[in-house]
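Given as structure tokens, the chain that follows is alone and in the form predicted alone.
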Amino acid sequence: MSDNMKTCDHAAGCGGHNHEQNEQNEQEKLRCCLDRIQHKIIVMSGKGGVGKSTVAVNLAVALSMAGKRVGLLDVDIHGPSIPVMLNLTGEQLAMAGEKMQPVSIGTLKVMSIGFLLRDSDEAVIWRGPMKMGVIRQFLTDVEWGDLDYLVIDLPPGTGDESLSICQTVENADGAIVVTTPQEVSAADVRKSVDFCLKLDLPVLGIVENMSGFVCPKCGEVTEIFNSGAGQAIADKFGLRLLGKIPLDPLVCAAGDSGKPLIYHYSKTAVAKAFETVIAPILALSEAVNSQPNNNKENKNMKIAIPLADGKLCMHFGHCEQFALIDVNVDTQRVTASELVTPPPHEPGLLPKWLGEKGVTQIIAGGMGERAQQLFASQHINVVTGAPAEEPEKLVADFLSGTLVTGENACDH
């Protein structure tokens, strides 16, 4: 073998080694970034035009309003709508050393390909490998810092971008899958659920958007599409229906003006429906915070359920009894339970009373917004919209992630 051939072989070996080393470095950068993010939530749908980005924006804003450190990542390369929906069109990204700084709104950090385009009407004409590279850079080369939640808004369908992000974020908490009531939408959305199952990505639940029309004059909700697709998908795959979001002209107005509905129109039926959707997602963080792994005693959760005639009472403040159920979070087993009679109903009394009893989680049919805020101040998480079932079944469904919740039965 000639010296030249030996040199070429040696060079090729070095090139292969360098490529492998670079890949290892990139994997380490990705791991370091993801390790600083406590919860990763993917919002997806097999169908375009179902309001997926609306759900992602309002979820991220609501989590931020709850005091969480939140990132919102727009992975829709060809149709980025997040900048418009948050009134961030024209914002420019700053650099911090070698990393890009996401655009911030309070404690909410936002990243989108829209911030990198010279013109909002500019088309992005890229092939798959370039898109995959940019998506990876959105995670590794953006200074997300320490986050409680990263909400990732995927493009429609189950193509390259969706596959890339789901494989890159290996330890995601799961996906929220958005549909509308019609079968033409549900057929594609079922493919998204199947996509998640094949990738071993947990499905946190289904959201049925545009579920009935809210009259802007009287507030009555009228079914204008076939209804029930969200529940049908949830039933087919054994999933949770997180909520049904009615169609309201304010949703369009909020999206076009860059004013998140859940913040600017918090008293509307749509905002309250979003609160129902968000509660189980917020519970992910609250559960972790109330049961740190280094404290064995704190691995126990005490759940309170208001009762009437042995089943969940839909009117929280006027129940006959409370079932207080202790569970071990690791084993998901009930360790103790008791029935207690609440004190005479007075505004603001129950949060303190249940807090003194060590309650960390409430499963309720209905609860007013102010009451939920009072419970939050006692570090007690609340899930509303639960059905009138026996407490044992509600707890079992809650622990297994199959508790089906509907609308908050209380509107005050």
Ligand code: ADP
Given for the second form:
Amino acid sequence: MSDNMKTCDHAAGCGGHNHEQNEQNEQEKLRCCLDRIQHKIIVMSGKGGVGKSTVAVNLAVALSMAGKRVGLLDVDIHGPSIPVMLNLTGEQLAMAGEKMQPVSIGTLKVMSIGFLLRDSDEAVIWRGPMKMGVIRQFLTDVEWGDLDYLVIDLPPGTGDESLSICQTVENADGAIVVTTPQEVSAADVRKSVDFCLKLDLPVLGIVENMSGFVCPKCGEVTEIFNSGAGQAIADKFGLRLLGKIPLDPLVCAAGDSGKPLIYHYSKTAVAKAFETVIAPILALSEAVNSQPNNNKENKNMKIAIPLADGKLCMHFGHCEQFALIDVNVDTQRVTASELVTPPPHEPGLLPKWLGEKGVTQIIAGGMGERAQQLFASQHINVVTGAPAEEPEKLVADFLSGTLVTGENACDH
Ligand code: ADP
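Now show me the form predicted in complex with this ligand; what you just gave was the form predicted alone.
Okay, now the whole complex, with that chain kicking things off.
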């Protein structure tokens, strides 16, 4: 997939031996680094403690699991929690020439203010210019290399630090605003949206976190805050609700023990909720990749849904037909749809067949792990646990972030 990545055409500025002080060279250096990152996603929240870092970590890990080259930049100066959430506390930063090497977990590259602190209280005594310098350095003086995604975990709120970071990261794809479902959160979301508007930064959508409580004993979900407030907030500001993540003790335990939920507990309902949130972000690169001429202006996604009797078929490999639905990612509109009959069942055949048809996303009831891996190798993203509904409804729910997914119905 790297053929559509931009390569740096300012190589001299990137690995240069001198640290020119003048602003023009610094700008050039910054542009050079940012040019090598295809998608920049900013995760923000109106206040702290709402799950912003949790969303950033799980998003970065999920994108990495989907085969993307991902960087995770933690610039939450007031509480850099990402080293803990990824079990990276105490990691030492290595230098490669004049550049800092991010800490790697598999293919995921991580950089956090936390790696520079001797103890967690140190951040609060940093003065403004010092913080700003570090933020800029984290973009220009870190060896990120070519990335499909850089996920940036912003400090909470819409203060000077957040402003400075967003102004530094030119051409970001947009911001994900994390909030909690109470009505009072509307004020925080409004501040975040105003902030993005001022900066011409698109809002990719809202994540309603801590939405309902999942009982660890019976799995029942209790709405302890206002149900539907996230959707109401999204409607009020004309935004997209990317999804709702329940309040689940497992999320907290996973974060505290440094085991990203989306990887270590991928079969749980709460991981499925994260998948729904993440799918549209993953679609940003799938849409670009699916273009034969890599035309970024015309982003399309082709969604495949296995059918039996006109509704989603739970047994993926034995469906009667596939609905293939083309969607323009920017307008969220269906641009074409057709029904196709798959070739006779044969293990491993469908990923190649659907790949050749240009499919970038599958909505399935159930699918075995091996098949999911085969689809990932074709750069096709899979959502499992979808209900037996008509394809048009599933696509509409998927695009609006309201697709409710349950257990993977067929795990062989
Ligand atoms: P922020 O970055 O907004 O300050 P964090 O992501 O650090 O918030 O989350 C704050 C705390 O809440 C962490 O202990 C985290 O594990 C916990 N948490 C976040 N989301 C959930 C959730 N959906 N269920 C349970 N605990 C959560």
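Numbering follows the first chain given and starts at 1. Since the model is a prediction, treat every value here as computed from it, not as a measurement. For the two forms, the rigid core is made up of the largest set of C-alpha atoms that agree within 1.5 Å on superposition.
Self-check item: C-alpha of M65 moved at least 2 Å between the two forms on rigid core
Solution: No: M65 shifts by under 2 Å between the two forms.
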